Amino acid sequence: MSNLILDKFDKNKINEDAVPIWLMRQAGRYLPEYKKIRSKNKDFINFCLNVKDSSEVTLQPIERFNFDAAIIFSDILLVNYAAGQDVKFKENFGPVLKKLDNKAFLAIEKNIFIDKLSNCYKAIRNVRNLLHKDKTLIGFAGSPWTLLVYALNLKSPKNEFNMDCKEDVILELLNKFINLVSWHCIEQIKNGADVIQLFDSWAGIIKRENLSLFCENPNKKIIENIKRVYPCVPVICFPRNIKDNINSFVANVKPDGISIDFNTNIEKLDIDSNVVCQGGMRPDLLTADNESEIINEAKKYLDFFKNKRYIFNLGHGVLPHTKIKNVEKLVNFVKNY
């Protein structure tokens, strides 16, 4: 049968008719399959990395609404938790991290690293064993930028934002985060998973000047690194409210997908035909009882990408409030266009 997800990256099996459909944060707090499931674990970061609940919570929107692609249920914030940084989360505040100690950050060893992620690629394996042969598996990580945002202001910068490093201090810790995402990839890819998106969700509060460093090169590195390893491996590049900048972030980076936010034009992209583009509906849709907003909405980017190689999904993760009869809603319609 044809995996319809990883079609899309092969332009020798391109079914324009059929739109693959999978959304962001699509296993989570507005199912109450996982909220039973979330009671148990009261320690997220043992949640993500219990192989048993985190493969349920994975596989439960594939049962729900035969999505196209399951995306391994964990957090991006687990690469700063086994390189050694404390992590909590927090609830209805998000996650609380301790400061980080460079010098033991910069030291931390590979064999290490993976092993206090072991959990996590076991999820994958198992996953990757119960999931549909037609069904795509994506595994991912936070980019390095997004995560050294976390390292270093302690909690989300939604708010508060204070990174007071100097420049070679940023570019060091960066170079590590670069390091440890491309060993969490290909550890991923190693154990099951088709495809890897990067979440570069705090890349809109780089200044357009540092956008290259900050944010281009190191996403571009950690795809080059995945190549080498595994050519054939799709890698999906989601750098959050760039705006504008989205066409010199593909033209630089060169990945194989790129997700869009809700705040992309999406009338001033200028992508090459070969690279797969993704998302764009705004997720609060989803919440509300509109079903023509809804409906109008997702036919904006299925009219406008028709005849080119996308995926529909949000332009953000899925949120808490969302009703299930709107998601249920949404793939008919999308798989039915």
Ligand code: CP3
Given for the second form:
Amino acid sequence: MSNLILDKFDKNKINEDAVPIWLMRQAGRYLPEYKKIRSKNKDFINFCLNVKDSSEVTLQPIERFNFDAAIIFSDILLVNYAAGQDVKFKENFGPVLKKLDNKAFLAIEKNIFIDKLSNCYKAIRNVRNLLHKDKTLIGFAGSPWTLLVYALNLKSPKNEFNMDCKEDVILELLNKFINLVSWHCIEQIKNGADVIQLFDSWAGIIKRENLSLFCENPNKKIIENIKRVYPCVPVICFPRNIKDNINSFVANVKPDGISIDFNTNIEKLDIDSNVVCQGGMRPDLLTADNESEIINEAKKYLDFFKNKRYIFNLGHGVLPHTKIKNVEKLVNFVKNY
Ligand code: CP3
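Would you generate the structure of this protein in the form predicted in complex with the ligand, following the form predicted on its own above?
And the full complex, kicking off with our chain again.
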């Protein structure tokens, strides 16, 4: 058997029937084996930078569910941390950041930044050595806009969003994030990541008239920076919740893959057939006791993307109350459909 996910991106290979599957946030609190290791690590950033523990939780969902890809256990906010912004994770609240020092942030140098994340790259090397060659190792980063939202809002915008900032300052900070994220992705590939996914989780709150400046351009520039060094490594973009703007996003950014959220109207998708589609299914279904609904929803995506290059995934991350037996059913169903 070959690497199912890398094959989907290989235009010289015919699109085989098998649909590979992995899930965003596949490592996490719904797994008892994760909670056990998490409880020994009080500080979440230090946990991500603990080579042994982060490697182990990266591999846990592969061992349990036999997913086709591992995604390195880390967090998008490690980029803010490595750029000098203090980040803490508060239980039942999420990330809490200290006010950004713009001048220090803009001055951060590549060597210092990369050095602070060296354990993340060591974990990637370690996981790639332990992972079967048929399995893909996914590296990732937050996209500049999403990282800027956390950098200025100082917490998740889920409940409250206040980003009072002039456009020229926003663009200056976004430019710096473009460099930081590019360095981080290139370093992950250098150490063994086979694919990169860019999470623009808060792209959906950008006004339509700013979408190209704040979302499309930064994602596009990062892809260009990666391709200059690693032309063959696929990059998947996840511009969450941008609705029908997904079509212009794909046309302008030209990613190798596009991850769709559960609000994406798949009937209205109008993208280049060479672009690999990923995801879509509602993650909340996996927390309930309704097997038939899970199967019907999975079937909807598998049937729609039949004969297209498709990677099964959810439309957002696995939720903490997800039932393990539901994930087992889903994987089984997708692999045998
Ligand atoms: O997918 C994976 O299994 C790999 C690991 C991963 C994590 N975060 C670990 C994590 C990935 C890919 C992320 C991405 C991430 N982090 C995003 C983009 C995807 C998305 O959800 O939109 C965002 C916005 C973040 C920022 C973040 N990290 C938030 C808002 C939170 C708190 C919310 C929560 O679920 O608790 C985190 C913490 C976090 N990152 C956890 C995990 C497993 C939970 C921390 C814990 O164990 O207590």
